[in-house]
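Just one chain follows, in the form predicted on its own, and it is written as structure tokens.
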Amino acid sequence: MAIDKATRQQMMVKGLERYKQEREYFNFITNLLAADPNEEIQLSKEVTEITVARYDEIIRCAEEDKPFIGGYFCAAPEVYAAMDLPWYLIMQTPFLAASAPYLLEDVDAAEAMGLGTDWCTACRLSLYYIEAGLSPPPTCMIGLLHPCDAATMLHQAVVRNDKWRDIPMFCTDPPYLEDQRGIDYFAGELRRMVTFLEEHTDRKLDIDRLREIIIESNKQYELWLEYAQLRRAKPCPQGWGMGGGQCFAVSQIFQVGQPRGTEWFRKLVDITERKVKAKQGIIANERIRYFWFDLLPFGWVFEFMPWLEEEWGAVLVMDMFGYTPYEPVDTRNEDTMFKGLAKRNLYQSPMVRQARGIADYFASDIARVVKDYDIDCVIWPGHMGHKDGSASVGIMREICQQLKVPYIHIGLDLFDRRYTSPEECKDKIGKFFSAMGLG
């Protein structure tokens, strides 16, 4: 049975609730960097000030009844900027508002609706939002069959939900090596996925649009990867706080295409240079470069990270967000620039990079980056849900070997910090760094 209008309102309503409170929550965020004139810290206030004006985009279509999406940085976000489609992240209040004072209650209440506590906090998490009307009902939904089985496992679930049934949804297809062929069908899925959403939106791909969008995503690309090279530099001019998680963001999320995201890298660059030249680092005894092999702990970032710098004189220089492999786009056609599409978003964002395919990627980004960064030292978190990941361990361990780098796996929750507590945390770490002579 199809949902009526006056349901859907509800929904909306309710869905809108949760959404204007993390709104607020970024708003708090930024009222507090501001406060700050250090100009790092206004970079990041130009985040979040993004980020609420993204809620609030959201917000607006769902209010005055125009159409938006639910999607994901790695189907191909340039062509949703190209077709003027406001999209929220299917996966955004774990991601986003991690450090939020309900992220906690919000776990124990996926647990008791009978989710899993075997499976991606994040995905869990995300189904628990919808199941319980916290998220708003978008006009269609991009959905998403990699890197890991727990995301397909999401979108069975929501597909089969009872609130977002009559939400069409669309997921590409992914082919698992990669080659010309399997870059060739990628571009074939997205092209598919352009068709989905002109039936679904009352939007259609102007092609010039997207040429237009993808040169300026070039752009903010291009200042990326010089940014990550700069952080080469001893002592490294940026720590945890400045780097992968923000620049993805800005890249792939929040400003794709956009001049305004462009001037951000363009600011990001100019302040690092500066601090390159001025041999300035982000503390001021640097000891220990190391490599976090994943995403940040969201949940408990704020008490653990800084304290790897200030007990133990160690800088984060290189995250797995904030590895840059990405190549321009070829913007000459319709053809070049799918298949531009197809290799950036399927083989080169992170985490489905390394985790959709094969273990190499974990190897060959390791050495990677060990050598450019000169790296002492290599943290694989191990988050619950990246079974992936763990599955490559010993791979991962045996290159550090090679490498004669030091590597730890420490197993832990990225949004649950009672699965092992920050406390823990950094007694494995300390331990791990006194046994290896670092610091």
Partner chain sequence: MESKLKSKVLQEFQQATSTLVNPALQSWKDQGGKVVGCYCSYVPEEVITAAGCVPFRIRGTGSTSTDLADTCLSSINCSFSRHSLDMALRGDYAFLDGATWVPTCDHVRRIYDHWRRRVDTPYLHLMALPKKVTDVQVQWYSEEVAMLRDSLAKHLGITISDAQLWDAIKLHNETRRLQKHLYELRKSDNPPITGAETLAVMVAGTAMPRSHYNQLLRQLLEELGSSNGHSDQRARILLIGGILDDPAYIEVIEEQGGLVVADSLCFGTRTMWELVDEQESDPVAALGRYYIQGRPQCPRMFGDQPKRSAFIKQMVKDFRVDGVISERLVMCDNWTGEQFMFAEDLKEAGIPYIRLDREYIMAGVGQLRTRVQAFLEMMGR
Second form
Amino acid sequence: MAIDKATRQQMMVKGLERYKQEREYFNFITNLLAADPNEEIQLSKEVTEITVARYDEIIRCAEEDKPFIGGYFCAAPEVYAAMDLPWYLIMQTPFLAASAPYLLEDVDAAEAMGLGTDWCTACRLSLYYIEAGLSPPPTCMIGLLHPCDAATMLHQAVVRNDKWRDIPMFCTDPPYLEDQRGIDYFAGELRRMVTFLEEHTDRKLDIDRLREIIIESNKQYELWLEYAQLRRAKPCPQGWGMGGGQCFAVSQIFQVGQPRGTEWFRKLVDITERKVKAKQGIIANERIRYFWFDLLPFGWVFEFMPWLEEEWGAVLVMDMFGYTPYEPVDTRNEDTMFKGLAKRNLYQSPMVRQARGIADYFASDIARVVKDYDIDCVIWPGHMGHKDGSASVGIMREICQQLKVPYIHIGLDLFDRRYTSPEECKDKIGKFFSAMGLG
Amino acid sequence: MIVGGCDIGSATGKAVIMKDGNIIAWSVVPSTTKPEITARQAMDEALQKASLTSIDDLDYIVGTGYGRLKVQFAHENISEITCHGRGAQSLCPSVHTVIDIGGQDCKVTSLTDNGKVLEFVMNDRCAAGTGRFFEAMARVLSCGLEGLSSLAHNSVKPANISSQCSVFAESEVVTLINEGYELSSIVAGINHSVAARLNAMVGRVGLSQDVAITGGCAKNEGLVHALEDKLKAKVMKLPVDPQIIGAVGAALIAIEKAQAKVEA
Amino acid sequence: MLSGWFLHFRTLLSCPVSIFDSYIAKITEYVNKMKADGQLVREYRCKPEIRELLEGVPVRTGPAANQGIILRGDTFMELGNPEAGACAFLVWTDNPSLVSDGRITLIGPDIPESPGASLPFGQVLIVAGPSLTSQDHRSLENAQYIGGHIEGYMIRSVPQQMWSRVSKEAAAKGFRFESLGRALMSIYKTQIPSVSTMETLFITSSKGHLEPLEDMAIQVRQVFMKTLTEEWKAKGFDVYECSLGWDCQSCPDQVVCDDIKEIIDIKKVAFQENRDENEISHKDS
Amino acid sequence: MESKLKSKVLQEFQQATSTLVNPALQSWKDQGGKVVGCYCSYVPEEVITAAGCVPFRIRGTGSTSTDLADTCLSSINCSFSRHSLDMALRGDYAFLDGATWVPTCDHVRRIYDHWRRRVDTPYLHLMALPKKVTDVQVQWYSEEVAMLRDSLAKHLGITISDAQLWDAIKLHNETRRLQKHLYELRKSDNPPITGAETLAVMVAGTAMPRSHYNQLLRQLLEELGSSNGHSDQRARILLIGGILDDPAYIEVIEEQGGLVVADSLCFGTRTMWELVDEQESDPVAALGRYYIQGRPQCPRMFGDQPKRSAFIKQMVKDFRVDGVISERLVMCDNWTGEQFMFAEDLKEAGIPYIRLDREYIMAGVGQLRTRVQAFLEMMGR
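Cool, the form predicted on its own is there; where's the form predicted in complex with the partner chain?
After this comes the whole thing, all chains and molecules, with the earlier chain placed first.
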């Protein structure tokens, strides 16, 4: 059933080309950041360093024919860490390297392949990389069937791909509602995921090792929560450049349950605490505190986010990735651990929390964030792939109206600046700020 | 045997008359509000040029194009996708990919060795890559369609126009004008952006061997160069006006049909 | 498309107002059982006027009372850490006679007794007012998360969890559950004028003692969701969308945005005042 | 392709398809009967029938605008979700005594959120449909079926016995058998009924009291036995896609000479090709298995794609299909992925295939015509 060795090797060589290119890209960024002594820049540099380390690890496994998996956040990466299984994300490029110079060419190439343009660009790109042979074929794969339709279809298409159809894949099935029955069910899915991984790799899950990992990741989440509180300070100590995205990358992707990750969080909290005590904001004159209710526009972040700060004194106080109610997982026994992981990865992980189930979950979150973070306006960027979110604009507007906080829906593609150009976005936001008397 | 092909598009009507497989006359007339009248006008002009007195002199007529159902004198109608493919390959046998840029839509067709359609894609949702996109741009630049064609030189560095939506592209172009960009550079930018769009469509059917561009926009040399650049393939020069390829294809099919009728 | 359209389909709402009365009885039963079990139950009876409620509260309360956040190092003790356990809910009635106005009940240790501790936290608010209806439920519910309204007391921003910190400074000034109860009652009575009567219950004794309350909390939440649904339906459409590119001069629905703009102005003034105040206090020290 | 049928029964079906409340449903309502809406074909209609209500598949038929829905949804949401919600907001669904959902897709699942906030329907229920098709999900969905049964019974103040559930299953299976019989007739060289007419028959089946519908359908089958078939088609077409309920769309295809002889649609074979197993001991388990494993699945179900692809290829063979047309509503992510995968599968199998984009309320007939015509010409037809 497996692919023959020669073919696999060929696929691996090609699959590593882009992968290595990306590693060099992160090395380049690391070097850039290294030149700036600023503490926060150094924190960012650490994130790019651990990113490079992961690329190195996967390349080593691929070249030495050792097992590595295609994995996912929000599917209990604690398990892969405990099983000592190196993993990479097939959605890697759009999520991590969306500012890479080849991204737009790849978007066009994906379209040329026949992937519909109204499909989420991140999913489209991920499928393109596999169809075009630009992803290293893993030993086996864990996929995700939430939060959106495109994710489900992406994984089906990966299973179907001629070259990848022999790579075993397991997807965890998400329950829709937030209740104990759903948690129990998802815990069962995670156990089946473990069985799958044990079957297709030479690794076994050791429960004590899992406990160690979870105890460490509990510490990471506790620190993250501490950090999230610090962003309530006025002025806000950090803006769009540091926050939820990095915390997520460290705790859910690169340093899951690893002391180095915990140390990173500790530094983050220490630095930020100092700034809060000194009443030091990310910009000198904070005039607008906004809640960015989505991911950052990864593909063109530098063309837009700094403008908000410079032109309007507008600070991103909270975003979708930053507002996560991670709870510690109860490590008493196997059962409590799996249920805790189920809850964490289903109801507490960003995006999956907001986009998976019914609208009430994000509705109550918006209300809390606006109040606790003293938000002046809510921005729903409306990424073209987030169909459920854009199907919720009426509800978001209503909540904001009740809270008497201005709300705006932009409508953009987080990865492709050509969908709505940064200039269009600026124009729309500018008019909105002026009309509402903000700034 | 004398046959006719009549291609009624949204902007122009075209007619071709063939005798024993050779084009003896053709015409291009602007579209009226009624496709049946456009068809009549185009055919009458072609008949006159062919020194024929009546439409009854034609053994068989095939109608095609957006208004094909309204070509009342046609014996049959065939979609423009098939006709453009047939026309382009018969005039230039190495062509296996045809890009038809019409007024309202654009189509990319891949062909078999004997001129049959293998696969096609069609864009009719947005103006990107269509005649009306160029019209909108020509209006903003107040240079007319001919001006648009003559303004682009290969040597000019194209201005960056990222949006492929005509509405947004229009505002980008206005910005570029205000920023003092050279007109030729803006025009080159427009051509590049359309070429990128068409390139994606070509990708969907797969590029095979040589490419031909049909339809009025094929006369825009700047676009042709930009497209060659993107496709990394040679765009073949067609021996007749690219605007009449659909009508040529229709006439060629008319020959087949007429023969089949005779045999039957 | 109607430009910036704005519609009201308001229908009359008839909702039974005694929906939570049985829960109020259950809460009383719960407290009585705790007493009978020999738990330490302390009761404080405060004079219920807003002014009187704040008597003896050693910290500032009100919208601008606590602009800062309580850092780890400044924390005296914490309440409701998920590991320790937490449960918070609110019930209301239009029958004030069911509520003992101004009563604060504490089951378990008080703040001054627990330096450095991480205690379980149960908080039950019982509010009444003759004119309260289910339409007030949402604002009653939201008011539990008091934001920065009590100096030295911070509810952490975590959805569905009542998890808070008391600062060392507040503890040193004598902040305890009686103060918290008084502050909460004054905040409710100030912010929501239709609240005439209110009492509070706090539990810090053990995680196990929160279990019966959790059952009640789940049921109350379900009832709340149901009334919320009724409210949504009764409201019909009044979602405003600006389709004029924020060109207010030509907008027929300016009133909607004006409402929001007014709040923005108030916030700006408050922020400026607070900043000035901070600067003054900075100079003082 | 001209309709050859001058059947009164067919006209009744066609009428039911072109409106929401058909006369049969109206008279059911007039007699005090209850009607419960289903937003997707994954709602186990048998439970609703067992509760003594008529299950009604929610559509956007007759909608002319999306003004009201556009305040809830956005332009990247599909036109089915916008039109159907718009109708609900306008009160066109006031005749429903209840409405049921599954979180089918990102668009439809949010309609539930808006509906409960804005539309006054006495009973609403959302079932958590899983996204996989293994035994574990059969178990999960069986529980969901049981929960629907309990919740609906409680709402109506009745009990729904196993026997009632079995009766409903048998009644719905009977519908499926009759519908399948209709499809079998289309395997012939000269199918007696067009694809457009068949779609009307199928849509009507989701909008009428079931026994009445079965009776009419039996009558139609009798009439068809003696009618002349269609023989002037240029090609035999298999039509696949998502929520297509408008026969006019198929009419355009058939006017070009492409006779639609079979389909994989959720107003088509997917809901009736297989039967609920009447031999199971527990009716709830039988339904759970049927909806998750027993029938051709929607693209949203992971792990089922090879089966779906095999189903299509089998249909191509059984119905001697010349080409496959796949339609998709613009913005539908599920069908974007499915169309992509089918393109590869059918290419491998050497079956002519074309993908079309569509709006829920038909627009752009000219372009559809051109595409279909070119497709037929491409096949050499």
